[in-house]
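Just one chain follows, in the form predicted alone, and it is written as structure tokens.
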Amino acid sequence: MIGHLKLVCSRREDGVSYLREQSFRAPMHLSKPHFDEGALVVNLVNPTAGIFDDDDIALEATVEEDARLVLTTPASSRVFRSRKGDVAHVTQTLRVAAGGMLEYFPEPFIPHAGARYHQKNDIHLAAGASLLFFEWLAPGRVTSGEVFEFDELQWDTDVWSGGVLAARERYTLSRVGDSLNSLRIVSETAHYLGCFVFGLATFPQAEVEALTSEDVYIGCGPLAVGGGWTIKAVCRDAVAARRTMKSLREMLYAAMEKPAPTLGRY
């Protein structure tokens, strides 16, 4: 299935953010957006069971000057076993103009046994734009005994700030070889969290590092340009991962001196 979702978020003269453009095609859809704490909150919905190996999905979101948009998902995303050996593809292109803010806060991504998946994230920030970009990778259907049984996950992420490349990540995970060893050091059912942050006057490094515990191994560091930071965490299980995501979100919004918008589900 070839699907897409395209959104353009603008700001009205009275300060309210709204969707100036929207276009989508199955399997992608939107829930009814809501406005909270100065941001427009949009839930991205895939009403099918999940992503299959024939799928090719493009997500494109643009936040215009001084607008605020939160993109989230109401439930976990799943990629299913590749039936013919093909790879499912998802491409996410995010753009934020000066004075704009985008938060991307998904529920966990769960790869099933035998899944083959390639995701590309291309993020462009103008000077003076703000970003909270979260990722959450689960090891599989743990309660069904599927732990790191996917065939291959490939993740490519580029983050540009003011037209300059600020971060480039490339990683491939496979049940064959040693690519999963760093996750399994923490736990046989480890969850991975990633985050890119732009727009903070002061990054709360000490508070972030204080989240380290016997269940969470976390690190952070500044990016080369744009005043951005990246955070990476490996968590013992889903409970520790959810707790860490919640703490990070609260911490980063507090550093921005802004209240966190409600996501409409908890």
Contents of the next structure:
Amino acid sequence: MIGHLKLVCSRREDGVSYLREQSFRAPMHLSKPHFDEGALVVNLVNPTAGIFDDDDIALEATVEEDARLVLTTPASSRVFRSRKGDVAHVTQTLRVAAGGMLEYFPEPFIPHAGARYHQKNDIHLAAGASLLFFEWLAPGRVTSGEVFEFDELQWDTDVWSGGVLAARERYTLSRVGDSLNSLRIVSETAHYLGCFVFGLATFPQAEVEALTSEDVYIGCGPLAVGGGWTIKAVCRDAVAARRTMKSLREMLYAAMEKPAPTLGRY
Amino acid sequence: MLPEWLPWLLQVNDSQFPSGSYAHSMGLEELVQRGLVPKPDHVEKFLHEQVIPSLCAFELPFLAQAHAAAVAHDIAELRRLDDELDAWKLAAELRQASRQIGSRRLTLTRKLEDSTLAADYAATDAPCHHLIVCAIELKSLPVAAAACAYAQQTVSGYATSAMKLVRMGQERCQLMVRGAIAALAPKLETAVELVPERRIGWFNPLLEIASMRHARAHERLFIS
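How about the form predicted in complex with the partner chain, since we already have the form predicted alone?
Let us now look at the entire complex, which starts with that chain.
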């Protein structure tokens, strides 16, 4: 399916953020957004079983000046086995204007055995914009015995701050070769978490690092430009990953001295 | 006939060349402390399964681009690549280490050789990542030889750091370096082939996490 989702979030004069523009086409859909703790919370919904090899989905979200938007997903994103050897494509373009804030907090991404998937994240932040961008990569359907059995995941992320490239990542992960070695050395069922943070006056570095345990190996540090930070974690399993995601979200909101908006699915 | 660049290569790739790289473990110290690379066999596995793939998928193709720019005396392209490396190197400790080693190498290169390119590049106030300076320093070499030299510096850096971190001696270290370079050699030509729109990059969150954590370790032998 060739689908898209386009949102523009603006701020009304009374301070309420709202969707000034919205456009979507299957397989993408929206939940009814809700307003909580000063932010508009939007659940991105894929009402089909998941992503298939001929899907091509473009997600575009813009947060205008002083608006606050939380994008989340109500359930994990699954990519199914490629039936004809084709690749599923998802392109995410996120823009945040000065004074605006975007949180992107998805449930886990679960690539099934034989999945082929390319994702590109292009994030553009104006000077003075805030961002919490989370990623959660699961090894597969672990309880079904599918652990790192996907054929190919290509993951490209660029983060631009004030027009300057602040972070660039290019991964090609596959069950064949060495690309997953750094996860497997920690655990055969390791989950990977990544996060980019912009707009914090003080980053809670010691608190984040204190999340390290036997089940979680986590680090964080400043990016070269834009005052941004990155957090990376390798977790032993899904339970440790979920606990870490929750703790990180709480810590980062506490550092912003703002309550975390409820995600509307618990 | 002796290639003109050989004496220069032997000097700048000598372990005694004072680039300051001996003071950096590039994340290995933290991995050893975490118990993920506890013994010489694990160090060897780390080199073969994490360092060499990273060299082939990212550093060496990137070096090839920088080398081409250096050969063409294209300061603007070198600067673009140097700035881009700041964005690629997410872990601040690895980024700083790369800049420090590169800056020291560039300073010394300028003293040892009357290089217009090195002087022009130093005047741009660039980040001076190790990889970019290596391309400038080794511009007279065939690109595969330059890549081999860079790879040897990287592998040797990890192996000699490992001698201070796990129980292993000089001989084991040299065997390890030899084994890693021998494994890399057949892949070198492909790694440095300049292919338009080639997609480069590598996934190693473990090393990034280790480097990020190393900056705040309670005790450490190495700067990074």
